[in-house]
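Below, in structure tokens: the form predicted on its own, a single chain.
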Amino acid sequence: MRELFALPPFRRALIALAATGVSFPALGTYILALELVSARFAVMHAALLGAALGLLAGIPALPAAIAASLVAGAGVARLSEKSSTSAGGALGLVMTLSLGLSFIVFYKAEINAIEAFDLFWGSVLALSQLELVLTVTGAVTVLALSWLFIREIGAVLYDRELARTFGIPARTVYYGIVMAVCLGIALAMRVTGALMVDAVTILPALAARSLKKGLKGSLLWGAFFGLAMNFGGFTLALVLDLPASPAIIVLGAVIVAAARIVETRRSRGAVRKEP
């Protein structure tokens, strides 16, 4: 084990595992909370999109697909809050649209393909030093932004209308929680990849939503949880031999469970003590 703590790739891992662990689960919470499941979909083909335009500009791929994923992000909050109902159609349209031009991209400008998928097929063990920055990066900054502004964020999450009669800047707010998720999204991608962005994002913030604490307790138990998933599953790959991904995301799941089945528990056990 002391021998892996000396390679490089390793120590980054661990660095990614904690940043992503103790801030994404906070999206998650967002993304259950404004019905923006459908968000990976869209913002995995905006970051495709991004990566295809980066390759022709000669940018590294991660930060054109970052830049693409708030840009998208900009258009869903726009698009969502005109409808009144959740963002699931802005997020189709995005998409769609992210996906075409892109094809159109690589056809036009005979650009490789495979370069951009690589994004793709994120692995937390294949992370270089600039996409782990930006990982630490887009963590602190949605860890900062979560708990600077966790009053209006959670009268935002609760009803729009009623945050804006307080004088809560709601538009503001809802922007910057859209915006978020697409960031992290992005990056949860590169650790990941992107068929398994819930293992960072919505597997934690689902054990901690079972847990009815609130918002502030969501996350923090969601910060807990993303931790143990992270680690647990990563400790588990390496004594299995397994893919760090898909053990993170399997772990995710029994521990979802077993939060569920506790507090369905502690539930029933509290209703047989009322008189």
Second form
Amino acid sequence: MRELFALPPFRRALIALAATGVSFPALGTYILALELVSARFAVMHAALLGAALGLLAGIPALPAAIAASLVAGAGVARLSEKSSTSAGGALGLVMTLSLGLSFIVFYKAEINAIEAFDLFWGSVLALSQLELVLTVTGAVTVLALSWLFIREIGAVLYDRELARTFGIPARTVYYGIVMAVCLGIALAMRVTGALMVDAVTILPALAARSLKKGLKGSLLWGAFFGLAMNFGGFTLALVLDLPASPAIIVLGAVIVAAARIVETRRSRGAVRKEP
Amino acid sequence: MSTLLETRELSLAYGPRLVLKNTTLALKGGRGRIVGLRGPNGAGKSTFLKACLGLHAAQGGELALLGARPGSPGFRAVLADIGYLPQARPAGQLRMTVAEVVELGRYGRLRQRRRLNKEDRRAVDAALEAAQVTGLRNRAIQELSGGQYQRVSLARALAGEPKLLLLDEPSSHLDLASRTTVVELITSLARTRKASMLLVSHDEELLALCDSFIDFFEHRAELRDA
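Any chance you could show the form predicted together with the partner chain after that form predicted on its own?
First the chain shown before, then all remaining chains and molecules of the complex.
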């Protein structure tokens, strides 16, 4: 075991799991509250376009993908501003447009599409030093902003229009939330792979939501479940010789199911107690 | 006497649909004035309240609430003196507790502080008590009935110790028992005369509390004494 800790990829994996485990469940809470569940598909495709453009310009794929995700986030926020909660239609538009433009870039610039699609097959054990630095910076940024602006974020997630009547710059806060979600999804793609981004965002938030009412409680318990899922899943992967991301997501699903059972039992108990 | 509300040639519209045209009003009043906004559905009462808060931009003319124009640099300070109860329940999925929602009403009083202090907590507790929802403080907002939710919204509006309450159909869409509780609550608030109220309602019992009315009809609004 000690030899494993001596390996840089293993150490980078542990740091990334800790950073994303603590921070990214907050994004899951925001995704669920704003009904941005389909955002990951839109952002992934925007990231693909960014990676393609990055390869075209000769810059690393991940920073280019992050930049494209942020632009997509601003677009999604702009398009969804008029609807009170859901941004589903806007996300669909961003997703298809990004995919269309990506394939035009692949075709016209004769880029190897497989290189750009590499972005989708992330693995926590394959993180480069640059990717780790970007992941930790993103995680710390999300955590710091969530902590500093918890009231503003809570008000906007509760009701954007009402938030404006408190004197909160609701539009800025909403844009900030959507862009933080997009940043987190772009980073999480390298940690877990595109199809398992939910493992570090939505699953811990879902488990927390089952057990805890209130924004602060959801964020704290989300961080707890995020760490438990990441390190528990990673340990399972090592012990049982499994790929890391699927092990994290399977353990996450089991924890979410267990939290749901506890929630159901609690609410049945509460109903029985009521006169 | 200070000016509660002033409009000059105010026009409001929803896209191509005109709601209010060239309306001029001046509503004086110290603390405790109760003004009813009456008129048929779609006459523009709720839109007018939203325009007062800067949530709906005027198509033309001017509007000032408590001496400040919505959207002007000084209006943020005015918002701290206003409690607003909207007509619709938010559709958001965030599981906030009742206490967290009521604390939001204190936001305008926090200024540079990031945390609630003792005075803020006292005001939140007082608002919960006034709205008779202290026992619900740890419940998730989604778990509440229509009447409970409306009382919590009132507590949230009161938590900022407002000089002016803007209440949009507070007793609508409630069952009889809930409506009675909400009407009693607003009646007792009105009797204390601690805050002025702009009250949109079709409820005769609530309208009976008003000192004056703004009647909305045919794209116009006129001020009348009770």
